[in-house]
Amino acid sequence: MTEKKPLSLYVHIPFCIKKCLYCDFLSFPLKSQTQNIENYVNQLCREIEYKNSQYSGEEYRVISVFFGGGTPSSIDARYIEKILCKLRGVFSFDKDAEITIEVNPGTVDEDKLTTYYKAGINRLSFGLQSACDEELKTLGRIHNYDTFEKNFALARRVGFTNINVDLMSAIPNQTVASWEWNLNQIIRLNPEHISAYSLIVEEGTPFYDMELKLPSEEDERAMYAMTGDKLLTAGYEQYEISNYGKPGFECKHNIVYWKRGDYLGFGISAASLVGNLRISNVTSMEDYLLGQYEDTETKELLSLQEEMGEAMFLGLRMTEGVSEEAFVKRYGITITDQYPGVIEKYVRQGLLERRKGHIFLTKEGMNLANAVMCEFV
């Protein structure tokens, strides 16, 4: 018998309780949705059909899902349950299955988390961003700390052992002294996994035509590093340029991506990658509602020059790098031949190197990660 390959899931949930200053993602606030709601998730289960039938079939073993968005936990949970029961009826799960919700403080009680928990969700994602309070405002968050810390206290009290902490550096007025107060806040509450971004200022968004006081570009490699050394102090091992979990509490659901591993989306501007053909979703809530999961403009078959470029630039960003064994398994081509004189250079510039087999980037390419990656590209 055949081994099934395995597949990741993502569901995108696009409401929110309110569109944060800096957000880009494809969302819409909650209040003007309300009629949408239902309708939306009753698509979401059609296309799960659907996708199951065009794409996956039996062949596949779903090794991980993650509700993202928006704000999933802004919906009732019996959304939630509902779509997760039929993903479970449609695909063959692995009986250790990360399954991943993202919350936001604040949109979420005892009972919500419950049914989560009930519903086999074992991984809970919180979106704290900070823990200082002008912070937040600054951000346009609609929580305080106060709120995230009792959520958090009430996600272990039900039951979940498996919870990431999604901090954000370098956004205005922000100081490496109040970064390093962020971090040892979130320490304290030891979480399995902290997620620690900084802030770009996208175009389209409020923050993008206001005038911000951002953290010099020394203050943020200080922050950078810093974080790198506290975490790792207090037990968490960088396996992304921005990820630290503790051991055996990595994201399991990011590294397919980052390794360009199967995985299906299901939800307006969802995208779904299954070997060399990429999908992605329209952007239209109207036609969305309508069934009209896909564009054909939307589905784009691969070339193995784009494929070997994906694998360099999203394999880079993790700290184990691309293994040279793997890249020549799957392409066909080493990466010295298909990349003449590129490692080599960012070898005698110390921003990647090259060990056992694997190629990855040092300390400093960390920093100029975006610069050494686009060569792939």
Contents of the next structure:
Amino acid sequence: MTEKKPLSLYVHIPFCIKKCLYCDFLSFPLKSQTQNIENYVNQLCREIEYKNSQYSGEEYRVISVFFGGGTPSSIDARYIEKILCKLRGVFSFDKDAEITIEVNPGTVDEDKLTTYYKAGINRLSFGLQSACDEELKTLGRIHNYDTFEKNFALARRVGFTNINVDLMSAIPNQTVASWEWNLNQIIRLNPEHISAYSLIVEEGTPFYDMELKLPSEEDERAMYAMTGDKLLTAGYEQYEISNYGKPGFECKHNIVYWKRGDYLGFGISAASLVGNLRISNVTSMEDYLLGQYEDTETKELLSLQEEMGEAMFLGLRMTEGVSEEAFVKRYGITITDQYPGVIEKYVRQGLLERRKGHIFLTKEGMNLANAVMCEFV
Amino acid sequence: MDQSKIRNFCIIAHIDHGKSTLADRIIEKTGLLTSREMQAQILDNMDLERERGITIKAQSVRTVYKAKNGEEYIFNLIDTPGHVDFNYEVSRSLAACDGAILVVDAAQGIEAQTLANVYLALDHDLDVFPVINKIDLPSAEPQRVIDEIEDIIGIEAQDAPLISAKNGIGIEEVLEAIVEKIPAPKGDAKKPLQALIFDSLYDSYKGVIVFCRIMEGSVKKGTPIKMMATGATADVVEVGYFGAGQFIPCDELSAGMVGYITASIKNVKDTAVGDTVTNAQNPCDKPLPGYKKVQSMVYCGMYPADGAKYPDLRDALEKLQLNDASLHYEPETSIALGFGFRCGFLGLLHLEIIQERLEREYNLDLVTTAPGVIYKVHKTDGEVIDLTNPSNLPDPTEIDYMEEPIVSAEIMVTKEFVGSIMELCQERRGRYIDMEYMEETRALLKYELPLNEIIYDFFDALKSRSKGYASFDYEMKGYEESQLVKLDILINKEEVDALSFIVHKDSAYERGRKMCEKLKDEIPRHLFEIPIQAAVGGKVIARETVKAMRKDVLAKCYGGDITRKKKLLEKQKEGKKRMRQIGNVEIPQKAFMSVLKLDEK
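Alongside the form predicted alone that was just displayed, please also present the structure of the form predicted in complex with the partner chain.
Once more the chain from above appears, this time first in line as the rest of the complex follows.
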């Protein structure tokens, strides 16, 4: 028997109690959807079977699962249990598979967390965003910091030993000092992993049409630099543009995206990559509930050229960068031959570094990543 | 053909007063063509013309009209271009006619261009009769316009047909008026051939098709012909006349007729507009008067956005020139833009039309440098240079003095805007000549203006400062000495040749400052700070700075994002591709063009 290939699974739960002002993910207000949740979960289960047979699920072993949203913790924990049960029934799982669920403060209690824990979920990702209530209000979040702290403690008590906290910098009206205070608060709690994003005001979100007093570019970059420094001192290593973890606690699931491993996504708007086939699911709840999962129009077979472009721009997001050996092994050509002169140009400009068989962005390169990345697409 | 049954005429009008629509109606009513065959506007057969609502190349059509007196008449309607840039073409078209219909908008009345065209027609001894169009408009004031025509132009207008070309009202009246008021041609078919070229067209099968009016004599297949000005000779292959949208061959064209000649001529340069065609073996005594070699008034550099498309641009210009003898070009090299061409045009509209045709019909992406005029540089050693490219300006120590072209301009404007238009002319270094009130509410301003002050955006400024009520016409007056300097732009301390231009020394600071401001907005931030400077003779007179880029990164990218983020990066890369590398600064193509519109706020 040949060895099974690693596979990651993503499950999209598109429900939220209330949509945040900056959010550009696909989600629906919970209240309007109570009827649909059950149907949606049933369709998810069907899609799991469909994709398993469609993409030869038996050839794979699952190394990670990620429940994202939306707010996966906003629906009844039974549903999560049911979905996970389905996944386990259909696919074979590695024993130490990383199974993450995103939870929002205020949407979990002891029962819920216990259900997750018993179902085999071994990683929590708290969508905190800010430790400052004023800033939470600005973002349109429904929780306050106190609730989060209680939830966090509860999670520890239930038994979770791998917890991520999402933070957001460059929030309107935020200062460098208030950001520092945010970091200190979270460091004190000592989670295993911290994601710290700089706010992007995306078109189509309420923020886009609002007059916001955003921090200056200088302040924003000062916040970013401070994040890396402070977290490093506190024992967190930066391993991606916005992600920091204690050694051994890097998020396996997300690394699969950046290394272009195989993954299957379930639920509306979820994305899959199987070999060089990229699939996006439909974004319409109606279509999905009628059993139409994949958006056939956007399904694409990537050319080798496109695959390599992705490998470069995704790989460069990580501090370890792109392994030259792995690249040539997978795509059959060296990075230097494929992109003549490009690496050298940016090494000269101090944005890229080439060391020990890896090409990666320098600190300055991280600030200006797009300028480098766009050379490869 | 009985000469007394021929009417050769044209329609003159201000832009948008309905010339082409009336032409369509005349063609429709005179048959030879069913309504179904009619394109929206038959005479303007280039797409671009239809879109812009103007006629670029003179077209012509022959129709048959059965008049109320029972007789059949041949109408040769010669279309004339409608813009000041094409004044010479207009004058040659007029010379091919015996009369003209003057179309005046019943609401707008007489405009500067109407006047210019009427005077041009009267200069050619044409019988002009007016037609009042758009009488169906609620704002129409036909009587006021009739009075205006009589007062200002001094032609009889009381019995002018009141029509609506758009709605087909009053067209019969116009047709009868053509028969009655336009004189039949004269000329003797027995005399040696003497024909006026008023246009030509290149056809890949027939070669050049010469549009002409036979003044004397006759021409048919086999006639050896000679162009008297260019000296080109050929044997006639075919003669014929113009059906609507088609060429209809006939046996012979004789005195009084309008038609076409083909003779396997390869280049429209050989058949210059205004030239006289005669019989090579039996030539006429002297050519028809009025021939002029067409001079380019405005020059600019045209470069392919993608350097590899240089041969494509050359081929496209070559093809356009086959049909447009007034387009001039010669290769040039710019440090900033690479290989391209210095092109000469009749005016800014002509430039824009060529630019658009290159982009649309030939699918080329162009970078155009600031248009300039021809300066005369008098060197200390007595040599005089016609300067069309600012980069070729000799060292200041070698220059004795410089001259620039001046035009006489007439601007017609309603009373309330006289002040602001005078101000505009003053700003553009205009010299006030005269002002007369045409009637109580309207004035005709006469100014002398340097051509280089009006080629940029004068027309736009005029329109915006008069809320669209001013109209404008000009003609070359001559050259005058002027205090001119070359303004250079330095980006990151490097001079960008394609951005240099000649300017009056009093405007240099203002222009330099505006250029720097504009460029600052157009040049994207780089990884380093970029100074933008304007300099005259090595002395910096204005400066702006493009700050260094500090952040250009997408905070997140997960499974569901990858396609979208990839598209963003692709877009960024595309943007980079359209940049020009000057030193280590990338300048977007549109930065070169944006400096043409400095007055835009």
